[in-house]
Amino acid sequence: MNRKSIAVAIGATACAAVPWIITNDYFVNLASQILIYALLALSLNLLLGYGGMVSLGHAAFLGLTGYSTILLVLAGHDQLTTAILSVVFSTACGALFGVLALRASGIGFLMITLALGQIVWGIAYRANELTGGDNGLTLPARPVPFGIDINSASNFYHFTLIVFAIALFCIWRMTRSPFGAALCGTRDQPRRMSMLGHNVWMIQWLTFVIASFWGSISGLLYIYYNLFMSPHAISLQQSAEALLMAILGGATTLSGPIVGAVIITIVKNVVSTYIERWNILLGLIFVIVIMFMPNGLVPGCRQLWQSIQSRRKAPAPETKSASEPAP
């Protein structure tokens, strides 16, 4: 086994052992939140880091899945059918949003995604009879996948971890596939890719649909965790936080959004209990990282480690003895 395989095995073992290492249910639930937001940031990172498309409405897919899940359960459908239909509905909306958003690029794409996200938020806020408005909707109970009760903190964490691991593997395979290479090509050289015969628009649209699918999966986990959905969960702030997670950790890597999700979730839920102005601290962290590691924490730490290793391997300069005559 190489070093990467050993590191992955150690990391997977450590993640699986979290409920036994941390016996406090609060921190186990916090770990579940980190996985949910990490998946949301990873799905957004397909657009941002690999596709070069900045979206400010990605939280809409979390809300579309959450609201449709609750409404279908209240209508009497079983949990499995509800989960499938909710994800399909949210992904279909993502396909439609992609057609609209990809009519522009750059700042135009960002503004269209922002507008679409705000439309979803506005419907959730104003349609009181359907969504409950500002009061939100409540999911009666969590599902029982394969007969396993996931109401306890440890069981729900392991359920979330399994879904997250499957999603991470699928996203990793996609980014390492020829399609992932073509996606990076459309990000860096769209005109050249078009001249080589690639359908740039179709590649970007498919990426948008895939990103909306994984964002919908994170929305499913979100509603199972909170058992409640309100317009706040799909606000501009939520989309901006997912974007910050990807940028803070490093948008060009898979591990970057996970690191960003860990930092931001801990600051929001733990540090905020001790520091009243925790938003200032979060902004300060972001500014420092952008100043000294503009590509994000993960690429920055990797470059720092490589520079340290190169200095260690570099041969020491030869020094002349004092008795050797000068030339």
Second form
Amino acid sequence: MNRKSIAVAIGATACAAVPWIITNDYFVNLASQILIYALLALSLNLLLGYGGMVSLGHAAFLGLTGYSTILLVLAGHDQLTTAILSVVFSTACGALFGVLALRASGIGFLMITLALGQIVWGIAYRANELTGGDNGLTLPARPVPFGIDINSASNFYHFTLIVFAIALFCIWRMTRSPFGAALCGTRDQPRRMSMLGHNVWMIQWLTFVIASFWGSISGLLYIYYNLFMSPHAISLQQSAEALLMAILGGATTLSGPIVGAVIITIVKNVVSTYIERWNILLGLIFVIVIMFMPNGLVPGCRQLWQSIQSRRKAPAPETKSASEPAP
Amino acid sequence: MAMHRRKVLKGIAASGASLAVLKAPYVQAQAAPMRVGFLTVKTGPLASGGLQMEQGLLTYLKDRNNMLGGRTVELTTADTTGNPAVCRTKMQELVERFNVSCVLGPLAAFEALAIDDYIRSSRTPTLAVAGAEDLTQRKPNAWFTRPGATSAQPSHAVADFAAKDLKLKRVATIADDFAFGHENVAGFQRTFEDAGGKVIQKLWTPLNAPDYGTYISQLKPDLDGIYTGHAGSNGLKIMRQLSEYGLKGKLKVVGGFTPIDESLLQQIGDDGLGAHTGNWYSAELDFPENKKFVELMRRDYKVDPGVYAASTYLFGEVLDAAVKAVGGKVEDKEAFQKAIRAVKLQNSVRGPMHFDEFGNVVGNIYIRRVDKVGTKYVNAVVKTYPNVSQFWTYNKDEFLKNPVYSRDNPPARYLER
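Write the structure block of the form predicted in complex with the partner chain for the protein whose form predicted alone appears above.
Entire complex below, previous chain first.
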């Protein structure tokens, strides 16, 4: 445990020091983006990895928060009220979506979330008067939390990092709590869970609401970072990308979606500068990971590490067993 | 990490780029190449336009020995994938990482809108293809310049031609259902109705609709003509299907500057014969600069240049003049931007052109008719509207008082149910 907390402390310091390690604004901004997408993937992973519910409409929360933030700011509300209202609104939509989507499970659930996501996208695309349609909407400025200006790349990164750390801690606590255990139970044995007296539907619905809450928070960060919202940000492709981040990294782990977000964001933004066909590279990475590490990178690497460890230890008992019959 | 990056960047003027990455003070020197960023689309549905943009620009640079106004050019190309968020990241990369002096592109309106505030805050001279009206109208950006046309700039002229020369009275419009299509059709409708015509039907097709049959069969029977604002390969599709449904010859087809693009004209072929489109460019333009351009494009890429390729070639010409005007000192952004806005060309690839106070071009609009010359199809120029501004003949202040062109604006007064 002690070793673990030291590792966490080192990791946190390293993350906080990123703007001083990589001094170029572009890479600091990229790090902020990675955190934003990692949070989106993390929130989705509550449904996917822990709840066993595959959602293809998670980017909707990005859009609901983003659009409501812009519209409220344009209507003259201050940034704090706006942030609270838009997250509440988006989470409330999540609660409603949860009621609808949880009428089905498996493929049915997937199709309903897909449909709901597309409805949000469709409204954003069609309601020209409200959302600006294809041309999108622009947020006039980033907020100034506690009087701190977050316009510079490093300040924004730290702002994002703090929000991300809080979110990560909350999600970690949740997955380690009895509720988290119950959630995993509903994923693996829903009938047995309800026999044990758990309200399976309620557990899944609460998870959906919590996931949409953290998705909305990442939407808030997204809109503060980009200052621009258009239907492209909430397209099916974006939802699928968040899903792929979680699957690539390993949906059954907490750190998996973060690893997935790092890889996909870097390939999409950095590698694409050097490789024109970066889509193929991304596809190749998926194929290779799925072939050799079907549970995702993090569980796969953990397994690899364990097998190396045990192989390293293996010679010792072997010599023992070899020497045993001798005497 | 830096070592690795340096290795990757080897091809790109080793010293400059990696010094910039390491944040060493940038030494201003005339001998150093001028860095130019290029935002284009290489993946996704807009890639065909993006490819032509690249061809046009490379043709220009190759022809000029990779020089603009006496300075060697170091071009950094970025793929925006037609996504606003990626476009923003790539724009930041060009400015913050590669320290470019100016940016060419982006292609799509929503991309330009997504980076609008960043162009302002980073004060980067930007030449854009994107047609979004408001960027040079109600929300002008001092660092944004558009040498091509706004979405509706050529539509006004086509409308005038359709009403006065073709004497069309009752017209239906059909276009892609996104911002460019909306603005493009709105401009046509406004001028056409002001000239006495009536738009009695407006149809919008989804961007990725595989088939227009259901839309074409909705067309009213007593139309004089149809206006199409489709872009990219959708132009080819609508022309082909109009012909398949037996409307060729029965309906006068007019169009904006995108549906009958030279890059697709040979594939459109007979289906397009006789159709009139309005554009600020035609591969048939009889200017020496254009003849050279067309010849180079045919030699290197085996295609006639369309409007996207011409756009970036024109960017090259505009930049060349601007760099010359500031004596190569492009690192002084204010002066450079001022010089870009002040560019006035008499013999550009599109003929005479200059910029208005908003940074949008004032130049000729050509009405082109699809003709067959030998075995080849061409967009023959039949009429020239000289010095057309984005406001057409309307009063600028009144024009700006109206809301921006959109799907329902200006309202269609003569729609028939």
